[in-house]
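Here we start with a single chain on its own, the form predicted alone, put down as structure tokens.
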Amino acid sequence: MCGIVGYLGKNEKKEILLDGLQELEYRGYDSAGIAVIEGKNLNQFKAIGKLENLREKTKNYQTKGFGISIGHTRWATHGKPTELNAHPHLGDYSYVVHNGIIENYQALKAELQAEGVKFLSQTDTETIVHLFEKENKTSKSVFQAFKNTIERLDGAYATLLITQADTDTIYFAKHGSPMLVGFNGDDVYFASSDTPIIGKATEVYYLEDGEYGYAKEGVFKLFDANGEKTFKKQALTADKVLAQKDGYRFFMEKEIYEQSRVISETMMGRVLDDTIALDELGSDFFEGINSVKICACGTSYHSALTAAYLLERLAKVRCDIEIASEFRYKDPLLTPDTLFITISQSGETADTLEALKMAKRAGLKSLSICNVDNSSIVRESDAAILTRAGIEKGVASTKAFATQTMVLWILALYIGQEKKTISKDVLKTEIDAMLHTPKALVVTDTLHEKLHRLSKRYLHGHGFFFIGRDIFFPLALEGALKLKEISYMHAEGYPAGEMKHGPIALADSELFTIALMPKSMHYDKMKSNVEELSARDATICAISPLPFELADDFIQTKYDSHPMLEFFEMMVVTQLLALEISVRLGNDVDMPRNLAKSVTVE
């Protein structure tokens, strides 16, 4: 996701940020911006797009002597990416810089228009630079604003604050949101990353959680709940691609782990106490409509399969689901009362935009639900849903995926709530559920560990069988093209009630079911199924939070009061059982053989 950069010190900071910013550009931008404050001179410079854009904007400018500097690439997720939507943001006389999500920016927004602060951005982060202004008007010092300021946010943050009211010192706090200080001599400079700092810091500290503080020259304070606080440094590692991965032993990894805190992104703004948000839409988008068709290719065409049982339950208006490959040559049925949904990670996918021109050619409505603002797919649809997942590195989708679904989960409830066919019982259910979904996705250092121990009984054998019902058939499919495309091993998707029809005569103890049994949807029914495959000697990995006593293995989840809930935490365990086995195997994980990012041809 975005990306941050700080520097304090008298060498020239234009370069230092902008170079800063050129390491970062792994993580995904749209636009980027910096803010760097000499003396009392305060300059300030944002572009859209690539930052050869930043770079064009500032080449005739340069710094000398001491300064503080901010620097920020943003990639969209409340507002479109627009300079006045890119970082850092102005106050009257401060600029601020700010990745994660401010959760109650909304409240604290009305709180300050209501004292006639005007707001330039759509952003949650213009509001902490305006709420600081707020609190320096009456606090001692411009450190207990700031101090003031970070108490009243909720959610998670990284945060960088430079003030002509203090032009020697740059504010920091850090909740949720990674960032680290490098050091060298009374040079500091802060990052997302090690990589916009290696060769320039010498040592560096990983900011924990609840810390802030203040680094002026020569003087650097580290605070938490307690108070002052002692600190130590390290040394800082030479190896710039290790370093984007933030440790992880792979980019899939990493993205694995990331999923907890992206899918919060993607409800931001849009999942509120009691109601369903999508700013995107106007208020009569779906006036005429009486159907949905839904068209994708790949992990996404799962995130649509899922979205089919949620569409018909929650929003009780029928969908239809189509392989965009094979959309575009069956001459479809195409009415005008149905809108057309396309869903692509990189908004580019050929065969998915195709498709969209031949809607658009019969006069239907069209959305996209994308990852890319102002991909070919956005811009050809009449609206667009952001998934907000950041950019993905990793061949092999992940956290596209379960953004995709939160999205297209969020879309049913609201479809429910603006043609009144879901009650507020079942809204606030589905709601509560909805925010509970990060903690379902977090991964734990117990279940990676056992599934690194059972990926070693995998690797041989006929093939998998992965198999679930409903929803969890779309995750059973998804789970299957996971193993196959890192591990290379033969692996499917079926809906369990349809083994006894065929594929049930492959089962015997070097056929691997991958069975996916929560227990608030048709626990019975899989129940059922698999002891049919057991009894035919399969051996049998059940993943439920309900042992199973005929299973060869057992991963056991947490959350079962809802099928969502369930379902987002048993995603993450068939993506880390791919990972392990892939590992075990010896492959490239990040880039699987005979393997593309963006399909971009038929």
Ligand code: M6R
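For clarity, a rigid core is taken as the largest C-alpha set superposing within 1.5 Å between two forms. Numbering follows the first chain given and starts at 1. Just so we're clear, the structure is a prediction, and the values are computed from it rather than from any experiment. First, how it differs from the form predicted together with the named molecule.
- Comparing the forms between these two forms on their rigid core, the Cα displacement of Ser177 reaches 2 Å or more.
- With a cut-off of 2 Å and the rigid core superposed, Ala107 has a Cα displacement that reaches or exceeds the cut-off between these two forms.
- A movement of the C-alpha atom of Ser139 reaching 2 angstroms or beyond is seen between these two forms when the two forms are aligned on their rigid core.
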The other form holds:
Amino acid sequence: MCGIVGYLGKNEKKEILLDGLQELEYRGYDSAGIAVIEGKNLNQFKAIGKLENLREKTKNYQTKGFGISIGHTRWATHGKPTELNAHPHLGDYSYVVHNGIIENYQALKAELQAEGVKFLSQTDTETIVHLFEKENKTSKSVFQAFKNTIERLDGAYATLLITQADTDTIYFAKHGSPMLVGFNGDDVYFASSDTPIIGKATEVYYLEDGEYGYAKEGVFKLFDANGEKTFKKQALTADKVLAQKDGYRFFMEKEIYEQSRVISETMMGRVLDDTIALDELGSDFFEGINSVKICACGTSYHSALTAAYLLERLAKVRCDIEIASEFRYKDPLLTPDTLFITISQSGETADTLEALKMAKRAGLKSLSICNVDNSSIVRESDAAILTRAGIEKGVASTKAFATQTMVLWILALYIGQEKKTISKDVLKTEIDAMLHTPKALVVTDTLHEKLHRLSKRYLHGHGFFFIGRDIFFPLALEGALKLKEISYMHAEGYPAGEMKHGPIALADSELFTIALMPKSMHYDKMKSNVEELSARDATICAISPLPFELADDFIQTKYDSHPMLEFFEMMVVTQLLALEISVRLGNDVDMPRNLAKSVTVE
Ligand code: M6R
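Output the structure of the form predicted together with the named molecule; the preceding block shows the form predicted alone.
So here's everything in the complex, that chain up top.
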């Protein structure tokens, strides 16, 4: 995901921009660039690949005295990762950086091209700078030209613009993508998150959607649809680790709360009004493919299991799931009409990587679903879809699972759409549900508080069974994995209908059953399975939108119109329950014993 840094002041601008961009590296990027205006001098540098390449290119460049500057790390959406497509984008005399997607860029570009404007890149961003320069020909001020420009943009953006028409001012606007402003005396900083400006700015203002304005030495003006507005700066912590946790106690907690936001990033540019777009895959990507095999480990394996239901049900494609460490040694039968998908948060998991290499040796086409661009698994695959979760620090994976599952849901719909196995009406219903997912992932204070109180009843016992049916079975597996990773208590995920084939023998009051009881999928069947356990005195914690009389503890969910919305909402409940139990037990939530974030050994 793109990252933005801006700086206005007298300090060395190149270093501020490059250090700031370094702090945003975790968002993933494939090119980077900076632009600086000092007096009438305008300097610009761009490089593809890692920031070291940009550092190398700028090693003999130093800024002096007062100036304005913007920098950007680009994660390609429109157009390949090339220097021409890297930001900042240049008009005739202005530069712009942008994070987000300008949805109406094609119409704007056509309009500008018809007037003779030449475009150098394939990006949506370049339209902003040309539109600005067009507006600047007729507007009464540079600010008015900037305002007119952003009023014509549809979509999501955080953007900074500098221009030789006004060499001491940075223009900014935010709508749908994150941006904040840092202050320290007359120095002004802009960034996509606060880590680039910690230690530099002392105060911060987090811009709201619809806000725009400009900064110049000693002047900062903020506007929204109602005109100029006042705003309150807040003190910025000097502690980077604390800031990285955004006030949460643990990275895992922060990452659970982030899910609602990052899932929108996962969908951005892919889930459109009535169609699914996956620019990462060429138009003939599924030619000759009749089945899919997915290989992964741990949490990623659970998202794969969820995908098997979605791919068969929505895309009508046969789908097998394999644990990578098993797949490697089973002499699998592989046929070239099978698409081999690997799922990995880190992109470095040794077993998954080796499974991918085996599939490639057997001549299979490969696709990876991964959170880390340029990781080994991404590099090894024919194509990759990035999950865009942002860096995940908690060893117990949360937002990676949510975003992987979203990508797989998108993929199932995309295959169905391309192979025409899904009707327009079903596609529309699925897309509507997808667009509601961010809401289903919101953590409310009431929910968190309830799970905090409930957790004290689950600190003992001889084990937990998480049970569910259909896609709620892999969710049960994932819920159990979360709990055992950070509580060190035994927990198992089980298909609810299987309990009576053995595990029910364990049922007594000290067996805790976490029952996932969605309304929109097999509710009555699930209810019968839970009743069987309750009849044997198992302690039941039911998670459902429908009240359930036999529950010892009951967590009522809200979203009952679509199984995937119920899935995501219940996922949050299981994550928070595990977190609160672990906290009460005094465990290290972010770094549980014996575990590593990335398992790069067999
Ligand atoms: O990076 P990967 O997704 O390939 O990692 C796979 C597993 O090691 C990982 O999901 C692990 O199970 C997590 N600790 C789960 O919380």
